[in-house]
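Below sits a lone chain in structure tokens, taken as the form predicted on its own.
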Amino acid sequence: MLPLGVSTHYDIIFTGGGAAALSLAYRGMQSGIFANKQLLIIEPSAKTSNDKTWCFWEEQAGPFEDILFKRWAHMKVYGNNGREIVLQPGSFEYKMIRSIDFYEHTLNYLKQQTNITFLQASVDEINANKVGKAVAHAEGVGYSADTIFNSIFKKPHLQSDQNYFIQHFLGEIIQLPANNHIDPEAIHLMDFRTSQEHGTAFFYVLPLHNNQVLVEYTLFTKQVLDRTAYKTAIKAFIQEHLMVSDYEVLEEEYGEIPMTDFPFQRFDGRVVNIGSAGGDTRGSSGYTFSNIQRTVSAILQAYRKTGQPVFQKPTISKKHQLYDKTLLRVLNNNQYQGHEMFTDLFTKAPAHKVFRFLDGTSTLIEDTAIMTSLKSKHFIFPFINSI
């Protein structure tokens, strides 16, 4: 542990400690990149609690494979009606991540680096140096490097065309009693039997092992609610659609994560933003960990090639913002409710062409597949005041 007011220069500093800037350390060092280089971590959390989950949709082995605590490949979306749709994912699955397997997975190993330093701290300023270096600063002590990787986020400052809705939500495990009746290996996706007062809502139901269930309330909004608006909403969701009145709450998380068209800047000098700080973030659905995963995989292919983490192509590409964009847009203008557009892509669109939409992977002929399924009228004027 370094102590504070000892000042010292690190080749690498990551501001924030979280899922961008553990995967990077974490997989540089793995991958011998990082292997000369002195490295320090600032983060004010000692990262010893379950305080995230991480869920997304894979098609392939991904780098964090072995800490998965479930997978499924069985997928359903509920309509606002009630109507299910069986979705059809190909070789997609749907994985997940608890951030306290994440955290001592990869903690556990760097901590045994003697080229990592861990500061426990808040970060107060960050500054950027074009040609000398960059300085974070924390708690009163600054601490230089040739390169910040900065995963902090902060709202930016918007202009009046650009959009900025929170995706928050509450989440509980609960435990049922063993003669329930939810299909211990199908999840729902995005179950809107729900009221749409507040905006956006959906459920995730995701049954983990034993009876446990993970029921997820979701808005996708500009305001947050009060919490006892969630746990209303969800206690109300279990008892009329999953029929069980008698239930544990085992654990319980709050999140809230942005969905904005705002055009982060990955390279500041000598910093690199990571994570959502970064515009890893997906506008149109708020998935972010196979995001990070991708830069990633970008700054250290850059590395190899040019001892710098400096890439070019967009982790997000500029198609799917535009998509992105005119998305939020829609969804703004609440003409086209969030439930029904949802509804309409997952019934009329293949989920496994969705999922690559979603993931900003998919061909231009998916993407005319994914357009041709909402209602095209809502879309000109956001599409075309957003190019």
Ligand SMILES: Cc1cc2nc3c(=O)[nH]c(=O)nc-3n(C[C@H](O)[C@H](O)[C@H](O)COP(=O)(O)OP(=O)(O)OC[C@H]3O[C@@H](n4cnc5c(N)ncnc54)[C@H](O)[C@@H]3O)c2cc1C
Given for the second form:
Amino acid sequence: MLPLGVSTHYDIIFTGGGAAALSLAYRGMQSGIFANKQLLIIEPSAKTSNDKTWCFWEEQAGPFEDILFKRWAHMKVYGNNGREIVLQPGSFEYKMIRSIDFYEHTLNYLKQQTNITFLQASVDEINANKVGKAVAHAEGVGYSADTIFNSIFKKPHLQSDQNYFIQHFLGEIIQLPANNHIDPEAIHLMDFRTSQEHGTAFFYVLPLHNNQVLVEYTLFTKQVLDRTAYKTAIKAFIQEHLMVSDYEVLEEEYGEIPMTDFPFQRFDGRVVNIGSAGGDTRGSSGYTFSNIQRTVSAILQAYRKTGQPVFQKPTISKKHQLYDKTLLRVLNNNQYQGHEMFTDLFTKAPAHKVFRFLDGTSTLIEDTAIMTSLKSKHFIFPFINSI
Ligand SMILES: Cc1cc2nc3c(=O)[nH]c(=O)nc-3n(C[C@H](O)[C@H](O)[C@H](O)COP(=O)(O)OP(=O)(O)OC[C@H]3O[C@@H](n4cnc5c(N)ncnc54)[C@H](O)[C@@H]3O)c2cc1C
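Mind pulling up the form predicted together with this ligand next to the form predicted on its own we just looked at?
What follows is the entire complex, opening with the chain shown before.
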């Protein structure tokens, strides 16, 4: 901890110390790239609660394999009409990390490093380029650095042709009686067996350990709901589709993730925006955790090659940003409803191709296969207008 009023120059400052900052600091230290640098992490939260559950699909072992809470190789999607689609994920697995395990794992290691200072405070302002350095102001003190990695997300000011949906959800971890009928090895990636009156809405069901299940009610809309509306929907879904009425709620998670085609700025003077603030959240799905790891890899590679964090290739390619913009426009004009679109996608294209598409690693031929699995008449004009 820093004594009050002291301002020092650092090689690197992290404004915000969540998923992106801790991934970068941890992987930068582990790889030795930050070994001779002085680091400051400014974050108001002590990170002692399990505030998020991060899930993502992956083919290979990832950088946080040791702290995976669970992994699944079997996945299903249910259409709004009740039809079950068993996915073909190929060698992809769906993986889950609890944020508390991630915070403990990264912070236990980072707090042992003598070149890292932690400041529990809130950043009020960042100057991206002040006479050859960047400055973060926190609680009346300015902290300067050669580079600031910023992950403080602010809702952007949108142009009239830009879309902004909120992916909002409430999840409950429930304890089921031992004689339940839920397949412990298969997740419901998107289960649309619910009313679509508010917009695209689905359940996400992850069987955990010891008859515990995470059931999350998720919507892609422009307004969030009243808290009781999520709980009522979850209760009805559990009774109707998981066929359980006797259960205990152990934990609750509420979240909002931006789904937008706003072009977030990665580099701004000596500031590098990372995480959702740097555009690592996929506009069409809200998935972020894997993109954060790709951005971290690109930053570390750039440091290795040039001594600077600047990299050229966008984490989400321009082509995939264009697809996201198109999809958000289709959602916006609502002629092809979200539930129909995602059900068509998973019915007609194998999940491993969809995952590559959503990861932004698909080829043009795979993209075409994905596009033709959807009702193209709804896509043509939004696509042309997005170019
Ligand atoms: C509940 C929830 C569940 C999610 N689940 C998934 C998932 O399953 N899969 C997936 O891919 N993505 C998921 N996401 C999206 C995304 O992965 C997370 O939001 C992720 O935490 C983004 O990382 P980040 O570093 O950009 O933001 P954060 O992890 O939120 O880190 C930003 C940090 O900045 C700090 N901060 C804010 N204001 C200030 C300030 N003024 N000064 C200093 N610090 C400040 C915050 O306290 C926070 O710690 C989820 C998001 C939420 C909210």
